[in-house]
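Read the single chain below, which is given as structure tokens and is the form predicted alone.
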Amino acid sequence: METNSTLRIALQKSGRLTEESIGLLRQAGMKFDSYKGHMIVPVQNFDIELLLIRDDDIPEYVQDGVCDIGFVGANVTAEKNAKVTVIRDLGFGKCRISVAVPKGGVYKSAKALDGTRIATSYPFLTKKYFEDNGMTVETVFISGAVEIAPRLGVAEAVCDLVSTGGTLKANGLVETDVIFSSESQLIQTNKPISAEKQELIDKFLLRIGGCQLAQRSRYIMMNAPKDSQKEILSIISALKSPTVLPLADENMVAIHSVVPINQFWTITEKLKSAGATGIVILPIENMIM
């Protein structure tokens, strides 16, 4: 593959976003050998190569045009203040950056922390949050184990990444303020790219979009009395017009459609009440609109 025409995509080499990013690529039909232990992985059936690097480096690599696209957490892009274009959110790797203080301590919220020291792995976002709220704090950068800083007397509070909050509790801390909500996202370089490469990006995004839509949807099939057809069609939130098919019993029809997964149980209950029977729900591998 020629480097100039090949679409280069940055991914986290290991961590909380890696497996789901790789899974999304495979679901989108990308074929490649094992990525573990490799920095550059060519895609066999698409003019793409994957560059597996530290997550902190991804925004800069995309910003500088070393990579055309990157899978990265929104928190990392924001912390690096990278000049890139966010193409879309991906819906996984959700977390938050929060302020936390010692349980039972003198500080009850971020508003009480003016003039104090805040231990954090996100000094840019932390300082910006407090400045935007009219406060001045001293950020103490710690790359790992931020939660122990108050116990060591290094800082009065912490501001760090939170998923479940279990680590904070284990270290006697209480989450007070969420300063940034994050999830995985696709970012694109703002550097000029060729028409050929943009065409590759468009094709790639079409595949990713189809996978995301499929993940949010389910295919539903059911039998229904003809006299209930109108009510049932009003219940189904179809992306397109539902399919209605005749059955051997002339008083019955088969109805096929697509429903959003977050409304699955509510829709199913309504369909049962309207007279639908034999309701079958199937996963969707991909869906292109």
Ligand code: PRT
Contents of the next structure:
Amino acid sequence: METNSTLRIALQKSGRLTEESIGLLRQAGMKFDSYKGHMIVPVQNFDIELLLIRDDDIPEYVQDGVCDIGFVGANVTAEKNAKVTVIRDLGFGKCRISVAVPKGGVYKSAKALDGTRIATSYPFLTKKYFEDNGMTVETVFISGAVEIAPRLGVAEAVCDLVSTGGTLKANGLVETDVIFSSESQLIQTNKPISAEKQELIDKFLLRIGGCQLAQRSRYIMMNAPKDSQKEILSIISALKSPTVLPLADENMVAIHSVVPINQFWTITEKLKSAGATGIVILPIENMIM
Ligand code: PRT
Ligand code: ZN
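Let me have the form predicted together with the ligand next, following on from the form predicted alone.
Time for the whole complex; same chain goes first.
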């Protein structure tokens, strides 16, 4: 049984996931001083410390119980084949690992690459993908700028992280097959942890859930003729029952509700057509359902 009672959270010290991970911790109410240049940062209002390390080290640190939970891309956890539990998808750092080939070359898709050399920073996932599809490839490990490998003649194709696809395109490559879809995740160790730590994790997850829900929602307020009230309420049958308030003009009401951000424009257009006026939309800081 572990003895240290402080919950240790691993996150990337400096990179694409750092700012959003730190932002989520602060939004969940954790108070800590500047983390830049520090490896261990104590959280002032909880029995928690943050460990700021390279993202490549996070899955193993969590697997081994050096850290209890960690923020890391699913791509890294999968490549390390780490035995951990994913406790939450975080919705940021979205990207994919894809096979890409030189534009206009002889290879048109992954199917044609049996027996070739593939440059990648993800040798485990690349090998596995080709093996699962009945092919054998030689992986050429490159830790950065994988996309230049075909031009240098060290590989016929690449298997690399892609987000917009701009880097591949700029290097004369065409994305042919997605082998892994990724986003940032919160992972937890499978090693036994104390009830106190688990309680802290659960509390933290509840808060993060509230922040995520708030990010995905908007508070909407509008005025409407009483005659339109029924139709408007049917349009915003959102997260909970809307609030209807009387106005000085007794033929009018004010309606307040919460709507999901991804349907926000469609809902607003429908509300306008149904007679709503003075529609005001506000961001929500946090939401506990
Ligand atoms: O120093 P450390 O090891 O911690 O950092 P790192 O350099 O390994 O990682 P970092 O900060 O670059 O990325 C951290 C994580 O962000 C990755 O493991 C992914 O989970 C996620 N992520 C999301 C990305 C991208 N999007 C991304 N686009 N990681 C890398 N890229 C690269 C991509 O490979 C390409 O070279 O960014 C470049 C631009 O991509 P395009 O397709 O938009 O042109
Ligand atoms: Zn890394």
